[in-house]
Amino acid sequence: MAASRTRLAPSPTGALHLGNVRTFLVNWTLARQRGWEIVLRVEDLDGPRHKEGAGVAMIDTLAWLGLDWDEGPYYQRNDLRPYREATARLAEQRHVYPCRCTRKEIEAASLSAPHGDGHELHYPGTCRPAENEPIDAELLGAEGVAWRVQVPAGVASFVDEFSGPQQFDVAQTVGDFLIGTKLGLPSYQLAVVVDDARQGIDKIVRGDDLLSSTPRQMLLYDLLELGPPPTYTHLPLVLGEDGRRLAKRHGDTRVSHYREQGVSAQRILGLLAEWCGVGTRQPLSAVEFVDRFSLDQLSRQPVVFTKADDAWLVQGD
């Protein structure tokens, strides 16, 4: 039997900053402990945010910190054929269709309120074609064309490996959801599906503001015939003392920003430990963390980065 294998997939927004490198470390500690495949993979397609050589700065911190991986990085953004015939295929089978909507024009027709962090707004169905009517594919690829998943009406149930049992109603959330921009890129929810189904990839971990968008990658994985979804493990994110994800607004929380300012890798891992459960704060190695990690020991609750945390980082031993 093969092994299992899931992914380390930076998104190059900007740098690794403690709470994402929180969840890369509980990913990769639990590939080690149960004998999972790592594939590296950088997520690029996010054009408009897309910082030029987050990438490359993304890969040597989480070298630097000791975490390490079997195969990659891949770039996405280095081949779009796979993600154009993943579209094509729904196209030919009336899965999804064009839409040229604008986000105001969407606002203003939505009576919904924004979901989730308030970037994504529940879409009323304008473009929606008739029932049988014909979806023009010559509109594959075309400028300024967006591609939406005709979403059926009813609740997605999931167990999460970690969050437990979920059920979510994608189309009263967030409706017919987005899998191609009119940049002519694939969406986030289309391209991790397409890699990860081509990569073989089965364990998932991340944090759990993707809770929303499993049941619908989960269909996604149904429409495009890729057979069962991976099994997902969803954590707790780590907040400011605002209550609000981590972020600029709290400081700098960059690993690079502590490095440079002297603080070792050790340092910075044994704070992540203390967040994890496994035990008083004190400067480890990445390997020594995988011998104590155990994932029972990991709160269900948001970790809340203080003022605390960031002098007992920078003030040494």
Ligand code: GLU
The other form holds:
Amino acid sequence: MAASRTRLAPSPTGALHLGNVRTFLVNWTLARQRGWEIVLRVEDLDGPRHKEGAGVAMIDTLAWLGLDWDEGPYYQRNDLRPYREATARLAEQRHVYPCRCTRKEIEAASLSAPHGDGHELHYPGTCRPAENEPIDAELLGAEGVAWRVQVPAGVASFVDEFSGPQQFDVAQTVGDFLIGTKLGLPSYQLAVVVDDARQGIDKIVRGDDLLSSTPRQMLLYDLLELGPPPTYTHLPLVLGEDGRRLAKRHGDTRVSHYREQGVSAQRILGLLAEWCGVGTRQPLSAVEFVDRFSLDQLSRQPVVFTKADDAWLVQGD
Ligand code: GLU
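Mind giving me the form predicted in complex with glutamic acid (GLU), seeing as the form predicted on its own was just shown?
To see the whole picture, the full complex is given below, headed by that same chain.
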């Protein structure tokens, strides 16, 4: 049997901080412990938020920490054809439809409807075609036209390898979600599925902020007839002391910031090790981390990054 494959998929919208690095470290470790191949894929399609040079900087940070990969880096922006082909195939089969609604219009329609998921709004189905109404394929790739999936009613369930049984009602929460944006780019949901399928990824390990995206991605696997979806392992996030997801408001937690102050990779891994249930914080290498880590020891609760953690890192070896 061919080896399993996973991917490290950073989005170059900022820099790697202690939170997303913990997820990458666990993903990489599981792969090295279990003999999975690792693909490095830079998810650089998020137009306005995408920062020039951030992908290269992230790769440098991962390598500095001692992580490696077997294939890549692949950059999604380098070739948009696979996403266009997938969109055309979905349109041909009437699974998707063009939409010109503005965010304002969707917000106005959502006021009396469910609230969506996080920052996402519930799409009320304004542009959804009537049964048998043809889909205008001429609009594929047209400026100012987004594409949405016709989400079937009902609850989707799956079992996450770490977070356990999950149930989501996609139609009720986000509704007909985007697979193509008005800028002519694939949405995150489509790009990730097209790439996971063509890169042979069968093991996905990522932060549990993406749990609710999973049933959307599984639906796309089904509609595109890509075979069985990967298995999913969603890990709790790292939070700040205010209980919110680690971000700029919690100070500078970028790995590169600590590195510039002379903090060693081993020391950063020492803190991450404690956060992963690998003893008390002791500087260690990525290879030593692989020897000692066990997914069973990982807490199901989110980790909280404190000022004391920051002080421990910069106090030096
Ligand atoms: N690029 C995404 C992120 O950095 C991860 C996507 C995924 O793992 O599916 O949040």
